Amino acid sequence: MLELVKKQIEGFVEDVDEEAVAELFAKIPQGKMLRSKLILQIAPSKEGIFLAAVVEMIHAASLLHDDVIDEANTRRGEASINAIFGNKSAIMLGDILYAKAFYKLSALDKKVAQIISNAVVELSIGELLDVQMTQNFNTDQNRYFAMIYKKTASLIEASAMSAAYMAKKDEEAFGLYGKNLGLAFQIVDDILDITQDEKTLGKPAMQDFKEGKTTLPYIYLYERLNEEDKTKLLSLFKKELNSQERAWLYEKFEETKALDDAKKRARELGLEALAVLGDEDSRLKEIMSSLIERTY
């Protein structure tokens, strides 16, 4: 069914009849289209492919502005289209699945269209404070949480109450699946900036800390270090490490056990969710699982 998805979502792009603009959006790297395999199996009809469609818009044009905002040169391994084309077409082109995607949002029925569209302004606030957050080194989990879930977490969680108000299923458990699905999500690929090589990645090992992303991960360093350590740690903050400061930071992560920690955080929020949908669904079951536990 992904692949009808991507049917519904090239029949999108034709629609703006703009050539410049489906030339730019074939050279956007394809995800793993998370979202979609979501909706799809709690809602696995006509209207579920049509949403899914302009969820994955939505999600690419967020992830436009977000290299931008990034200053990044690579998207899942490739050259993302704001290092090809630069800024302003990354920029334009983001509006323009926006609208398109809205547009389309539209038709569907009105409770799933405000889901939605409040889940992108949550988004939107999401890479907000993401910036924000990046002036200093942050020691807050509260805050870390409530970032995350807004800029991953709230798009994932309103894709499956949308899915499961579709196909009249209970919404508050889909919706707290997805929830705990977006988090668990976004403390993985956080520890895996930290652990992966930059050919598993797509990017740099450790680009996060550089951008200024204090990451789960790293508040939990932070707070088991000693006073001495702590001010090392600091001095890191958006700093291109050397090899030494890598080795010194793995090793801290080994010894406070920040990083177990940080993947336990993530199991324990799957379990959650698992909890909440009992035996409603094995394949969700498999999807929250193999996410929780990938190679770190």
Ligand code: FPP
The other form holds:
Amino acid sequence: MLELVKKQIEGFVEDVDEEAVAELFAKIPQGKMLRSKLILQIAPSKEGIFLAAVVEMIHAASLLHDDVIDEANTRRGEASINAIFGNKSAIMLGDILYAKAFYKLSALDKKVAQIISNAVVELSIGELLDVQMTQNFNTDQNRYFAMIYKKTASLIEASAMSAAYMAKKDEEAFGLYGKNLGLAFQIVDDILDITQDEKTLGKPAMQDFKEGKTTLPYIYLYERLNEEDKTKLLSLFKKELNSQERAWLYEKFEETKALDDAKKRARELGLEALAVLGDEDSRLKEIMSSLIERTY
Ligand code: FPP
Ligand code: MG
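Form predicted in complex with the named molecule, following the form predicted alone:
Up next: the whole complex, starting with the chain shown before.
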């Protein structure tokens, strides 16, 4: 069924009716289609496919902008659109995909359109908070969770909720599953930034800290260090790290179990999500565990 979503997206892009857009679009690296898998699992229907295509297009647009904001040259191991064609084209392609997705969204039930469009407001606020939080070393877990909820979990939650609404299933329960799936997804993403090498990750490792992103493992680490080490950690914030400094960080992550505990937190969120749904859906269990146990 994912193939049908891809076809639907191609149809939307053809609808834009502009060769320049088709050319740029073809160069966007393919993703995992997590949101589509979730939607189709909850609402396996023609409408579900349509909604999945809309959500994937919004997601693609947000990543085009995110790569400009993060000055990222790679996405999913391939060259990003901003790296190949420059920031201006990447931003405009994002705007075109985003606007087309909203045009298509307006053909769906009003409640679905409201849930999804509201989530886009949230994810944009989340990205703004993410940018603003890089100004200082953030030690506040609540601020981190509030930001990743908006930036990443809101659209996944909205996807699950609206799919449940379309399929006449329990919106609240599936929404909560989507929210926790999204939070766990971002925590794992933040862990992989530290644990994986450039080759596996498709982007430079330990990039977050250099960009000023104090993700959950760094927050745990800071809490557990003695005063001297806290000062040292703060001195490395936003710096280009040399191999000694990287080794020091890895050693401290190991000693304090900050990474292990961040992973534990992601697993707990996963279990909480599954507890809400009960035993009814083993495929949703698989989606959760493959996401948490992934290595890239
Ligand atoms: C990835 O975060 C970014 C997001 C999940 C959201 C980005 C949202 C915007 C740029 C708002 C604009 C929205 C639209 C629809 C045009 P990350 O940088 O932590 O993840 P990464 O490692 O995948 O880059
Ligand atoms: Mg990014």
